[in-house]
Structures are given as C-alpha cells and as structure tokens.
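One chain comes next, on its own, written as structure tokens: the form predicted on its own.
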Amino acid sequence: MLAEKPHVLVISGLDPSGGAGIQADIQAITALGAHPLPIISCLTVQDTINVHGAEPVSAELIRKQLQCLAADIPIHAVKTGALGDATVVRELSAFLRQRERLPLVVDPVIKAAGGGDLADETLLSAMFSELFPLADVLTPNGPELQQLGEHEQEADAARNLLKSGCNAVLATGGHGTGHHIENILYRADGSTENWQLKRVGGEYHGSGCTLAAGISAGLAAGQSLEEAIERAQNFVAASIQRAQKVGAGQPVPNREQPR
C-alpha cells in the first residue's frame, strides 16, 4: 500500500548557497513528515554572507505551475518565502482566494541577513493588499517586524501588522540578547502565547525559513497553529545544534534527521 502524506505548496526563492529559501523549505517540511510542492519564485546570486541581487520568475509560469498542481494534487497548506516582485504575490494570491481556504504560513522575507535587499515598495505593498489578509500566521524577524509594523517596540510592530488583516503574528527573537530566545505569539483577538529556548549565540542561515517551513508542515497535518509552532521552533532549535559550516559568512541549520 503506498503511503500518504499531506502536502505543502511552499514558494519561495532559490538560495545557489543551499541555506536558505526553496531548499530549506524542501529540508524542514520533509523532515517533519510532509511532501513539499516546491515552485520557485525568484532566483538570487546569494551566499552564506548575503544577497548580490536577483530576477524574479515570470509571474505567468508560475501561475500554470499553481493550475497543473492543484488540478492534480491535494493541497493541505502553503508556504510562502521571498516572492520576487508583485505580479508573483497577485498570481498567488488569486490562486488562494479561488479555491477553499488553506492554512497559510507567510515569512515576510524582505531583506537577506547581511543586508541585501529582497522586497520592493511595490512587492510589499502587494503584499500588505492581497497576502497578508489571507494569512494564517506571519513570521518575520525582529528587523522586519519593525519595518513592516513601523515600530521599534516587538508588540506595537506586531499589533500594526495585525490590521493588514492576518490571523496572527510570529515574532521571533532570534536577533535578540538574552540567554534565552523568546518567539511571541501575537493573535488577532489581542491574545498571546510565548514560548523560550535557550539561546546558542550567533545567527544562522536560513533558521527563519526552517521555522515558517516547519509550521507549514504541522499545519498541513492537522496540527493546532500552536502545536505546529512549537513542534517547528524545536526542529530549529535541532537544527541549530547540528548546524554546519558551509562558506565564510553564517553557519547553517542541519535539517536532516538524526539517524
């Protein structure tokens, strides 16, 4: 008999250094249990230090991607990572408003960790009109939360990211100080739920990816938006003990499974 598993449309762009983007989406939703659907959305000249620049796929074959998909696959979540330029965010977003309502994990990737941009005011405006609302729960960092919330203060960024109309926002504290990390989850509703991991030090390629892939993957196996983060921010904090050095600028997350 052969076996099943749910599945995730993840897009996002292609890291050639192999830390970040598609391949640590592909990685993290894999290793906890569920088969990516990968498109890419943008091509980067990138390595472990930075983004050098990028070209965004046509937003047209993208969108015969998302048809041949879903005409032939079930799809029991979407993730989605840096997304090119707006035609790419409009195309997706109508997909998604066509067919019932998916679990959708949003990682606002906007800049790369060592500074290089990823994100236009046109992309993100597209984003805040047509993404954002149909979002289950937003990731971003500490840096992109400012921005994107307009606001230095984690909770006053978070509850302006809110209005975007998402369900929920994930403030990640991996850009923090502290011994430990502390990821806030910030609800529409005005609830929120903490979690704390101790913290390793440093800052790893591609760790936010991991996370928002992981949640997806709880997601689309039927797991509570609460239960995935949790289970998805452990995987990272695995991953980051395992991590690996690959070039000169930030180590990696190791993805695989523990034999």
Contents of the next structure:
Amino acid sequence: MLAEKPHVLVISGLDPSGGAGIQADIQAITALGAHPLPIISCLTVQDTINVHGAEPVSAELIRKQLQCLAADIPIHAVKTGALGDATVVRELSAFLRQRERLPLVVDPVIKAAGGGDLADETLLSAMFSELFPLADVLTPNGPELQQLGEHEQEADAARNLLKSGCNAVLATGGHGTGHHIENILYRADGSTENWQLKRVGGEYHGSGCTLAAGISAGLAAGQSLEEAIERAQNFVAASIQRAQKVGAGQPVPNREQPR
Ligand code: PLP
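The structure above corresponds to the form predicted on its own; please provide the structure of the form predicted together with pyridoxal-5'-phosphate.
Okay, now the whole complex, with that chain kicking things off.
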C-alpha cells in the first residue's frame, strides 16, 4: 500500500535566499505531514536583507498549472502568499470559485521585512474583492493588518478586514513588543480566541510564510482552524528557536523537523 498524505496547493513567490516565499511554504507543509503542490506566482530578486525586484509569472501559465494539477491530484487545502499581480489573483479566484469549497489560508503579503514592495494597490484591491471572500483565514502581521484594515487599532482593523467576507482574521503579534506574542483570531461571528507565546525576540525572514503554510497543512489534514493555528504557532516558535544564519540580514527559521 502506498502512503497517502493530505495535499496543499500553495501559490507564492520564489525568494532565492531560501528564507521566505515558496521554499518556506514547502518546508513547513512537508514538516507538518502534508504534500505541497507548489505554483510560483512571481520571481523575486532578493537576499536576506530586502527584496530588490519582482516579476509575476504569466496568469495563463498559472491557469494551465492549476487545471493540470486539479485534473490529476486531489487538493485538500490551498495557501497563498505573495501573488505577483492582479491577473494572477483573478485566475486563482476563478479556479477556486469553480470548485467545491476548499479550505483557504491567505497570507496577505505586502512588503518584505526590509521594506521592499511585494504588492501594489491594484493587486491588493483584487485580493480584497476576489480572494479574501473565499478565505477561511487571513494571516496579516501587524503592519499588514493596519494597512489592509485601515485602522491603527488591531481589533478595529480586523473587523474592517472581516467586511471583505473572509471567515476569520488571525492578527499576529510577532512585530510587537513585550515578553509575550499575542495572536488573536477574530471570527466573522464577532467571537475571538487568543494565544500567548513566549517571545524569542528578533525578526526572522519567512516566519509569516511558515505560520500560514503550517495552518494550511493542518486544515488539509482535517484539523479545525483553531487546532491548525495552535500547531502551526508551536512549529513557528520551535523553528525560530533553532533559527539559522544565512546572510547578513534576518536569520531564517529552521523548518527542518528535529530527528
Ligand atoms: N513571500 C515572498 C516571495 C517573500 O519574498 C516574502 C518576504 O520577503 C514574503 C512572502 C513574506 O515573508 P515573511 O514570512 O517574512 O512575512
């Protein structure tokens, strides 16, 4: 008997420094027991310090990849990261709308940690109107939440973001200060759930990707959103505790499973 794993379709950008983007997603999804089906949305020029350029992959090529995969392989969850441009968002959203509802984790990537742009206004507005309404959860970090939710206060920004039609917003506290990181899940029904984690300190290139990808692996395996978040947070914390130096910029979470 061949082994079978849950499959996560993951669409995000290629970061050649290997810290963030699709490599982070592949590593996190694999470490958490699922099989990634990776589609690259954009190619970046990037080191561990910043993004210096990005070019989207053609939406037509992405459509062909989606159709080809879907005809052959069962898909159990979908995760998105940097999406390149609005035509990619439209292609993916059209694909998702044609299918039975799939668990969808959207990491609304806007900027690299060094400040380089990974999304422009047209891309963000396509994500807001086409992709967010299909999402089980959005995973913005603090600055992304403030920008997308158009409010400085986290709870207000999260409520504004829920108006896009997504089911929940996980506001992550990694960019804050204090001894603990507080991650808060804001659900569309108005309820919330919080998790507190010990802050290791520092910033890590690809930690947001790791969290969102980890959540998608849990959803693909049939976990509830809360279970998937809990497991993914612990995985991010462990990966950060054993982070590795790669270049002169932020360290990279070590997503290898300890043996
Ligand atoms: N996706 C890509 C392709 C990136 O290059 C980056 C950051 O540079 C991100 C996502 C976001 O990374 P993080 O997980 O550090 O928020």
